Structure formats: C-alpha cells, structure tokens
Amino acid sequence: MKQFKDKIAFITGGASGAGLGQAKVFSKAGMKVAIADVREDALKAAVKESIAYSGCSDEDVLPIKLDLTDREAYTKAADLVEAVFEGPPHLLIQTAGVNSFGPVEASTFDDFDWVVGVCFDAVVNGLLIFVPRMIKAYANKEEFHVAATSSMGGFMAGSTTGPYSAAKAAVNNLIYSYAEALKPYGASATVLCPGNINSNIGNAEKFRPEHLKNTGYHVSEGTMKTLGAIHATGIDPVELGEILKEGIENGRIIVLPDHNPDGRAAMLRSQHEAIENYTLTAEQRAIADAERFKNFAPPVSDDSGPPPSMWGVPEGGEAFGQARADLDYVDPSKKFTK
C-alpha cells in the first residue's frame, strides 16, 4: 500500500500508546481515521491529540468506544465506520493489547481469557468482521492492507509472560497467513513486532473486566508502577507509527523496529537456532548449544524487561512478576512474600 491520502483507517487501541502514535501518523498522511478503544475519556483526548498533531479536521477522526471481544458490538462499529466514512477501512491496524506478569504455572483461566482474548481473539474478530467487507469494496480496484501490532515476545519463550507470548506468536502466524491469502485481491498484511514501547500498558490491570479478575499473579500499585517504569524507556509511539507506515509502503510482512538491529538480530538467530537444534541427537545438540552460547547468551524473553534493580523499583514493585502468596504449589522463590 503506497497511497494513504483520503483513504480510511481503523485502529484498535488507538486512544494511547502505539495505537495513538499510529492514529497521529496516518491522520497526518491524510487518512480518515476511526479510533477504537474501551476507554471513553482516553478516546476524547486521543481525538484532540490526533487533530493537533496532523492538522486534520474533526470530521476526519471518528472515536468509537468498543470492547473488541464483543463481536456484536464490533460488527456495529464496522457498520458505523461505513456509514460515517462511506466505506470500510482501506487500512485495518489492530494494536490493542494487555499484559500481566507472573509465573506461567500460576496462571488462571481468567489470566488466559483476558490476555489472549484481547491480544489474539480480538485480532481474529477484526479480521473476520472487516476483511470480507474490504475485499468486496476494494479487491483489485483500490489499495487495502491489514496490519497488527505484535511483539518480539511472539518469537521467544517468556516464563513470566506465558499468555502474552503465546497470543503474540499466534498473531504473527495469522498475519503471515493473511499476507499470502490476500495476494489474489491485490492486498497484503504486515505484523509489527517491537520490543519495548513507551505506553501505558502497565496500567492494563486497572481495566481488567470484573468477571476476569481471578489472577494467579501478584498485582499491586507497586507492580503496575514498575511495569510503567519499564515501558517509559521504550520507543516513542509516533516513531513506531512511522516505522510501521514505511513497512507497509515497502510491502514488508514483518517489521522489526529497533535502535540496535544487530542485537535484535542476534537474539532472533539464537532463538531459531535453539529450535533447529531439536532436530539433532542429544549429543549433537549439546555440542551445538555450547557453541551457540559461547559468545551470546540471550534473555528468555525480550518483553520481560530489565531486572528491577536497573530502574529504581517503586514501593511494592519488588514483587513484580511473582505469583500470589496463597498458591501452595508454586515454588516459594516465585511467590510474593511480605
């Protein structure tokens, strides 16, 4: 997709963080942008910020309060976009995401239902609701494109980000599939896989639905502030939006933004070499692993962030990433203790 002016974009999670950065970038590129988010107050602020940044008019930014896991509401949102902007989006960007940190073995059904529900199921909802409309309206007539914001965590194991890493891995694979499937219609797909983003995802637990609040992780104001401190060091959302735009313009299926590309490439190579080594015998694998780790020992998960000691832990943050104290089967070293 090369041309954006006067076309339509639909962006989930667009009221803050990466989604708001994308709303600003594509508004400035001349698109009419629908911003979907579950937080009404944040939506109002996002509209003002997008208009101020891009210079577009009020009529070019459409805020939609939406629970992305509600398929009926999502369908009504798609209808609204068509009614207001006189067509489905040419560019669908699914960026909404949530995360919570704790030992994967401490996870509850609610932890998986919440994180996977927003990070993967909602992406499925958007694709199934919008893509048929986009094909009918634009196939081989106008440029159209689908994109999703995933994570470097989708390529790596995360012992304290199990639901999130699994959901992002699924998003990556699904977008690869759509990139291939959309070729006959003159379209394609892009998955954006950043590491750390300067966003407020650290506050996501405050917006966890009441019916999904039975978590196995220790969550407090301190742990949320700690996660906020991690994300405060991440890439600027507008810069990330520009990187995504450049990737879409150049037909990239995977976009891996990084200020240290050599380090990121080394981490990915190490991860994939570890997988390839499972095709070897045990003896061959031991030799290969020793060679692989000789000069480089990657972290388990790029999204787990640096240890708390590196950024001055807020009060209560020392329990970040730990399990609830009452889970009697979890290793004591992984549990919150006062």
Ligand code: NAI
Contents of the next structure:
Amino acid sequence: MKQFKDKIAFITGGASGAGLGQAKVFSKAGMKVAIADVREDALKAAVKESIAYSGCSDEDVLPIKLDLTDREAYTKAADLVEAVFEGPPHLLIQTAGVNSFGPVEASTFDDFDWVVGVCFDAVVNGLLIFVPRMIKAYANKEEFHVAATSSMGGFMAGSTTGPYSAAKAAVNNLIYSYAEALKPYGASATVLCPGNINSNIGNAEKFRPEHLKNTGYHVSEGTMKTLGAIHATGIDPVELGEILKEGIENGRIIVLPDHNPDGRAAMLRSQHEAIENYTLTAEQRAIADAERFKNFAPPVSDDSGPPPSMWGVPEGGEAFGQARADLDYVDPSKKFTK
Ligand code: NAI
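Other form of same protein, the form predicted in complex with this ligand, not the form predicted alone:
Next comes the full complex, and the chain you just saw is listed first.
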C-alpha cells in the first residue's frame, strides 16, 4: 500500500505507546484515523496529541472506546467507522496489547485469558470483523492492507513470558497466512515485531479487568516501576510508526525495528538456531547452545533497545517475572520473597 492520503485507518491500542505513534504517523500521512482503545481518558488525550502532531482536523480522527475482546462491541465499532468515514478501513493496524511476566508454570487461567485474549484473540476479532468488509469494498480496486503489532517475543520463547510469547508467535503466523490469502485481492499483510518500545505497557497490570485479576505472578508497584524504567529505554513510538509505514509501503511482511539489516538478520538467525537446537538431544543441545552463546553477541540496535535476554533489573529496582509467594509447588528460587 503506497497511497495513504484521504484513506481510512483503524488503529487499536491507539491511546498510548506504539498505537498512538502509529495514529500520529498515519494522520500526518493524510489518513482519516479511527483510534480504538479501552481507556477513555487516555483516548481523549491521545486524540488531542495526534491532532496537534499531524495538523489534521477534528473530523479526521475518530476515538472509539472499545474492549477489543468484546466481539459485539467490536462489530458495532466497525459499523461506526463505516458510517462516519463512509467506508471500512483501507488500513487495519491491530496494536493493542498487554503483558505480564512470571514463571510459566505459575500461570493461571486468568493470566492466559487476559494476555492471549488481548494479544491474540482480539487480533482474530479484528481480522474476522474487518477483512470481509475490506475485500468487498476494495478488492482489486483500491489499495488495502492489514497489519498487527507483534513482538520479537513472537520469535523466541522465555520461561517467564509463556502466554505473551505464545500469543505473539500466533499473531506472526496468522499474519503470514493473511499476507498469502490477500494477494488475489490486490492486498497484503504486515506484522511489526519490535524489541523494546518507550510506552506505558509496564503499567498494563493496573488496567487488568477485575474478572481476570487472579494472577499466578508477583505483581506490585515495584515490578511495574522496574518495567517502566526498562521500557523508557525503548524506541520512540513515532519513529516505530514511521518504520511500520515504510514496511507497509514496500510490501514487507515482517517489519523489525532495526535499520541495520545485519543486526536484523543476526537476531533472526539466532532465533532460528535456537529452534533448530530444540530438535537435538539434550546432550547435543547443551553443547550447541554453549557454542551459540560463545559466538553470538546479541545485536543491540540504537533504536530498539536491548533484547529481552539482556534486560536486567535496574539498580534498586524490584525484580519482575517471579511467581506469587504462596504457590507451594513453584521452585522457591522463582518465587517472590520479601
Ligand atoms: P501501551 O500500554 O503503551 O499501549 C497499549 C494500549 O492497548 C493501551 O492504550 C491499552 O489501553 C490498550 N489496550 C489494552 N487492552 C485493551 C483492550 N482489551 N481493548 C482495547 N484496548 C486495549 O503499550 P505498547 O508497548 O505501546 O504496546 C503496543 C503493542 O506493542 C502491544 O501489542 C505490545 O505487545 C507490543 N510490544 C511492546 C513492546 C514494548 O517494549 N513496549 C515490545 C514489543 C511489542
């Protein structure tokens, strides 16, 4: 998709972080932008920020308060966009996401339902609600495109990132399917896989819905502060939005937030190697992994921050990724202790 002016975009999670950066970038490119988010106050502030940044008029930004996991409400939001902007989106960007970290064996159903619900199920909702409308309106007549914000976490697994990494891996795979499936309609799909973004995701736990609050992880003001400090070192959301725009313009299916192709390739090669190593016997894998880590210095790009494996807890900060103290079966070394 190369032409954005006067076209319609629908961006989820646009009240903050990466989604807000995308709203600014695509508004500035001349699009009419619907911003969907569950947090009403943040949404209002984001609309103001986006208008101030892009110089677009009030009528070109449509805020929609929406819990993306609610299919009925999502369908109504799609109807609203069509009514207000006189058509379905040409560009669907599903960026809303949450995360929560802890030993995967400590996870509860609530942990999976919340993280996978927002990061994957809601993406499915958006694709099923919007893509048929987009095909009917634009196939082989006007450019259209679907995108989702996944994560580098979608290429790797971590013992404390189970639900998040699984959801993001599923998003990646689904977007590859859509990229193939949309070709006959003259469209394509892109998945954005950042490493670290300067966003508010470290505070996501504050907005976890009441009915999904039973977490198996240790979560506190301290862990949120630690995550906030880590994310503050991430890529600027507007810069990331520009990188996504370039990727969409040039038909990239995967967009990594690294301008350096060698860094990108090295990071992906390392992940492929890690997965190949899963096919080895335990003894062979121990040798191969030792060799891999000896030779591989993870690339630290200027703009995407350190990869998660290098994330440390800032001095004096409270460690995240631990289990709730009362889970009696979890290895004590993985549990929160005062
Ligand atoms: P953020 O917290 O600043 O923005 C996420 C937005 O999603 C928030 O405004 C939040 O209200 C909204 N949201 C959450 N649940 C929702 C729901 N049920 N319905 C509607 N809106 C909902 O976080 P950030 O970092 O900008 O996250 C954007 C995407 O980037 C996410 O998919 C995240 O997984 C991904 N990502 C973030 C990274 C980071 O370092 N912050 C790294 C890699 C990927």
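Positions refer to the first chain, counted from 1. We call the rigid core the largest set of C-alpha positions that still match within 1.5 Å between the two forms. From a predicted model like this one, the values you see are computed outputs, not experimental measurements.
Exceeds or equals 2 Å, Cα of K65 between the two forms, core fit: Stays below the 2 Å threshold, so no.
A274: Cα shift of 2 Å or greater between the two forms (core-aligned): Yes, the C-alpha position differs by at least 2 Å between the two forms.
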